[in-house]
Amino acid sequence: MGGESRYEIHQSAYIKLVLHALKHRTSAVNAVLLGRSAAAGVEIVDSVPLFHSQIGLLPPLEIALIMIEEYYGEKGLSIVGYFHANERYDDFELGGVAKNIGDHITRYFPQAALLLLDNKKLESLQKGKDRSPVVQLYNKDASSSWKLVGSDASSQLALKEPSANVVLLDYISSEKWKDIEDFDDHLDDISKDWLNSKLFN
């Protein structure tokens, strides 16, 4: 299926994922990845933070996916993957909710990526020890099971802008994560911008 796909993630998509997880540090959070197939693999152009409470509920997820597909479809982008951050700092397991949503996405985009926040990498980044993406990459193997991409993950998942982690650190130090909004926020108050269109202005 997606075993040998390469993924390149744009800086803004990547930063939104991490800021969303930092805003809700004691909750599981999730997001979808938007992009397109490219000559070298899959280009992840944007991301939409979804939920920080009751992330497994189907009705809000269906509403979110319909709105996201409609908005980004007009821009020539589709859902190409899923992001998940676990509730506990030391939890590196890919849970059932993440796998189920990932399975749903692969029905429409077979080479979909599933990204899991790696808190140890995030901590190393903040200490200046690591510059690789602070996520673990999973994709489907021949048996249709989600498998962690091993030590060669950096060759399969790359940041489009090499300075993305430097920018991320700047946003963390300036507490930019307080400004990010997700679909949960939008469903509670429709004035909240789930697109986060002013986040980087």
Second form
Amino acid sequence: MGGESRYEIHQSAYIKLVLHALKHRTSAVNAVLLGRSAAAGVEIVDSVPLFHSQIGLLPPLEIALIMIEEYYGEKGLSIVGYFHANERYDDFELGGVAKNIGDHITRYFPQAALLLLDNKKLESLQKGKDRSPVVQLYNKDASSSWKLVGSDASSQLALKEPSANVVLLDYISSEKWKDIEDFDDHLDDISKDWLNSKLFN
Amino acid sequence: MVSKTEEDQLIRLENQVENGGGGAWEYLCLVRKLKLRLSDKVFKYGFALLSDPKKRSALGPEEWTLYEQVAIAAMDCQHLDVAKEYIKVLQGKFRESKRVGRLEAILLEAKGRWAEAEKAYSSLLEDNQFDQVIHKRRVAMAKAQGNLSGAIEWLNKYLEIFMADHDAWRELAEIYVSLQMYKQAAFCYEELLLSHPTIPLYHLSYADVLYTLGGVENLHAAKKYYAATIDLTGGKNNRALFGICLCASALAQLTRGRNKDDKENSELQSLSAEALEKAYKQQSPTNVSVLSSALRSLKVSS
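Counterpart to the form predicted alone, namely the form predicted in complex with its partner chain:
Whole complex next, starting from this chain.
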């Protein structure tokens, strides 16, 4: 089932995840990953930042998932994963809420990827030339529990565009995160665009 | 909770300062009044003000309040040297002050020296056991170290003494939600609703928790509180309108075969759906078709 997948994430999907986390540094944030199965594994084409407050509540999540599935279904994409960033810098634990949402997504897409923001990697991005994404990848193993995938495992997450981290650093220095809008923002003010369609133009 | 006018004022002042039009002092006062956490802006503007001797002396006695505000912002942004410097200035002016002592303890916290900070807070509390700020710092320290059960314990102790502190009740509720302890979160919102029955946010949050708990009774109750939110906000709260639709859909699924409430259920759901579609047509036209499909899929289950 989940064990041997390879994942490739598009630059825009990846950058949105990190910028969203940076916009809301003092809280946990989450997002869904959209994509499709491909010959070489799973292609993560886009992402939708979801919430930055009260992440454990069902109603906003259910609405978001319904609307996201309606929108992306027409484009031939489905929910292929989930992203979570913990509230604290040094918290590398996959919490109950993240696991539950991951479980739900896996019911519809068994090879779903669960990504956890790696704050230490994000911090050291400035210093190194790391081309790997600043997230940890979790998969559901045969015993149905979420397992961290090491970099030497056959499951891997790769950035589609090798220079994605360079572009990310650029956006960070220009404080681009200010322009990101998530589903929380949309529910508070429906004129806010949860698709972030104008973000990278 | 910030009102729309206050939020607009904040944004306007921020733009003014960024474009060199002054207004930093007004901005900082507004942030202080609203108790917002905008540390990077507060630090940027406050540091600039305090580093300019002319501007600093123009503040008069308010200078010291600003030193305190910017010191805290500096600590939040990990500019610990600046924080230390400002605390020293305050120490020079207010010798033996407990308020400055508090800042020193917060600096220890910012450095991650938890045990020393805890000692400092304990000793400060010996002189004034009703210092709310220090009690709350203890909760914050527990939270920062990842000790959520400790944070909950401290917060509960705090609320036994200061049961009117609604921000603390909200903080406790949010910690419970993050740990998926929904019954306990519900209790916090019940306390808030008892003391503040006309604040829509509490009705909404309570409804969200009830829905999350699930089950027919909770869903019926959630519907009532979503309805109350809609009532209190003149129908403008989209989260509550969505909430009604979700409740109606979930109830229809759970009570299939027992048709008593169906008519009232679907009427309320239709009205909410209509209100949502109207709102989206006006403010979010690109999302109208996605919304309609979403609402349709919620009705399918009934």
